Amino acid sequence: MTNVKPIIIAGGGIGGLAAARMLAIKGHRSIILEQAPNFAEIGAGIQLGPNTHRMFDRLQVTKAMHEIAHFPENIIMLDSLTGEQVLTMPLGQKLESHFGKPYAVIHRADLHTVLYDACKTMGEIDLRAGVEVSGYTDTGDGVTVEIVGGQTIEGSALIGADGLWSKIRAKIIEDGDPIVSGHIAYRAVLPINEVPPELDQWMEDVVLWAGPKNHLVHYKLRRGELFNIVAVFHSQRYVEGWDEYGDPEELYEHFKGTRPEVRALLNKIDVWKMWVLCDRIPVKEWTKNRVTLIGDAAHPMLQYLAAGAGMAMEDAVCLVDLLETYDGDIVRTFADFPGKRYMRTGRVQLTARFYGDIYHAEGVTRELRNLMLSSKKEGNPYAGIEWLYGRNTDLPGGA
């Protein structure tokens, strides 16, 4: 059953595009309203676990993703003060054999472009940039979306995919502003030939240098042509947005005393972009009648589990699967949707907070972390991540 009026999607990011693509695959029309003047994405690298690759299959974009992604060999955690190798998780064929799908890394803009290009080919999707949603009215049998400037758009339903500061969420949940974590991320990308030689031994890995109240992550992007760098540290500074310029001197001060390899990489970057890390307390309801939320609008999370993009795409696939199960009944679909997702997404939200504490441990806590994690060399190296990467028949596509 295809709805007569299109489903309106507020937000043209990864979650919004995935929802539109999945709806179109099932024959449903949608209108994506993106407030930015163009459909584009900023940010740095994204890590793509096996669960995310199952979503690529459902969205029919796997080939395009694999052509632009990079496939590292290991995830390695190092102590940024001593250089001690704390933990190694093998990736590559070993992980793929275990989970049935690979692990990859991709630039956020590349992931967004693949989804956008896939949506552009589908007549069921109406892509509108430069259109800012100011509010909506649920009319009972449809939704009227209000646009800045005074226009309105009629739809059969509204999906809020408008991110951390979602205007749609504000009307559904009314839980105020996001929670500021006290952590700031600086991000930059280097051409691969400018990476300092001190890092040569880790060029094929995803590496996390864990330090007291800070950490640094680096890995290749875009088929190995670029080198992604994200430095995170504790700070009470607050600037809203994802595209502010950072202060290199502030960064260097917070990484004083770290290993020469860390400082050599940080010193290669003159211009950093920064964002303040925020999340929210998990909730179990994010639907009202014909309006629902997906991705960061529903369950924003800190980036320490590298799972936000995957959760948004899982949301999109799960929502459309339910719509098909219920033969196009939007109200029933939207009512049941949060119940299919909140335990999993809530676990990601809370686990990401915990991982941040682990990465930034100091003093005795840091020493105990190193001892406990380095002792886990026997048995299943994926035991701690099975719940996220392993197959689960309750999730879309058995993700």
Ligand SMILES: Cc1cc2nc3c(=O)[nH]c(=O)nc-3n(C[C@H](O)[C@H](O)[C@H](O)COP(=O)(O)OP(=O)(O)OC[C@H]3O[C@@H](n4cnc5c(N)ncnc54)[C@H](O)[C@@H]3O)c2cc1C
Second form
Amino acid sequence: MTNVKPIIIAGGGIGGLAAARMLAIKGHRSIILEQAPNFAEIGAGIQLGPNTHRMFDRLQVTKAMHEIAHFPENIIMLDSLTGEQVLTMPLGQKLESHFGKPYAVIHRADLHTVLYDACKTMGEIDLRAGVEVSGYTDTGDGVTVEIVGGQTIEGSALIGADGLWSKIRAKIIEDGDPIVSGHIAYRAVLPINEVPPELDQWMEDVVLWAGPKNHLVHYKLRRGELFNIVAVFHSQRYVEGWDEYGDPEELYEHFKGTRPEVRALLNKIDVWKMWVLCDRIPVKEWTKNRVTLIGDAAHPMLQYLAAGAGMAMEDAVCLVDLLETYDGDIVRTFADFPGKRYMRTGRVQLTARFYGDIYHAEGVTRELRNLMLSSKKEGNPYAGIEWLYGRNTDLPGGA
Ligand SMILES: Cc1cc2nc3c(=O)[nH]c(=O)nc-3n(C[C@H](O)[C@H](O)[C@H](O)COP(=O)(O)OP(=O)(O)OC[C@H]3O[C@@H](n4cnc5c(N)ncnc54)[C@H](O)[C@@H]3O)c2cc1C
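Show the same protein again, this time as the form predicted in complex with the named molecule rather than the form predicted on its own.
In what comes next, the whole complex appears, and the chain from above leads the way.
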């Protein structure tokens, strides 16, 4: 395949690296163009459901990922006004026996490094940082990718893995800017020995404190050495932003009235990074001839289902599986790809919105939420999430 031009990937985040790695495993060359000066990740912890671990197997990075991840025991939802334990979903051995794969949490930077290191070792992958894609021209039998500064790069196809504000998407789908949810996430990471003692009983769990128009999530990271904190609240004050610094005073104001454990944790942090959370309405088409999208560029979602990185990796695996099925026929592969994915990714997009409403419920809705969720004690604790964590038969290569 050496005389075929490489596939160009715009964006070296989790989706872009996964796509390059998967292509290389199947012998295809690619060039990843990343606008940041270095291949690095910002942000804090992310949760990785069992479906994500099947992708690690396919990407052949399971061992490296296991060495740096943390494996919590339960997901616990507490009411942040009363401290009532609303819901417990066991993780650990019980979840692993059920789904055949574990549940982990990992620092985004660690996951990114695992994928980056796996790409670096492969001769099929050309990693270029500090290169911002500004546009492309589809020439019919290839693509010419335009770079800020005037350079162009020729490829056989283009995969837009350039995230929420994708420039590639803008040329394929005319649905304007992402939808600003009005939900703001403040994120921080603490050294584990600085976690206040009020939280001692939940150190091995992923904990979500649900409050009126706000919630707080915390869990251990990096083999248990760090503690990840995400505080989310409703505010119309921000329009867009990524990796900005948050205002602690505003955060405390939104969480006043919550349990002392919540406030003790918030008080520990002086410097918060802030995300304005956005998503889009699902679409069923995101390919145009030799150009397609993966990850947040194709189907950005609110993070309430903790599934965006997993969807980006599934996209990468599905796309390359299809390419193999169609014997390297890029146009046919790209044409069929969104059809294989949009029902699943769209379901995540819409369910994430619904979960956000449940976490942030107030008044009678909050009382009903607590009643309905806490009464679900019998039966399969994973019934509601089976569709996401269970085996995904849509992936042509299986998983
Ligand atoms: C607060 C928060 C919590 C989250 N928690 C979880 C979780 O627990 N579990 C989970 O699975 N997911 C989680 N997610 C979602 C997850 O982070 C994203 O879905 C995932 O990062 C998408 O990967 P991606 O590669 O598609 O996009 P991105 O990670 O956004 O990567 C896009 C890359 O493209 C580059 N780029 C952009 N434009 C250009 C350009 N023009 N030229 C070149 N390069 C470009 C960017 O610099 C970036 O490196 C969370 C998200 C947020 C905001």
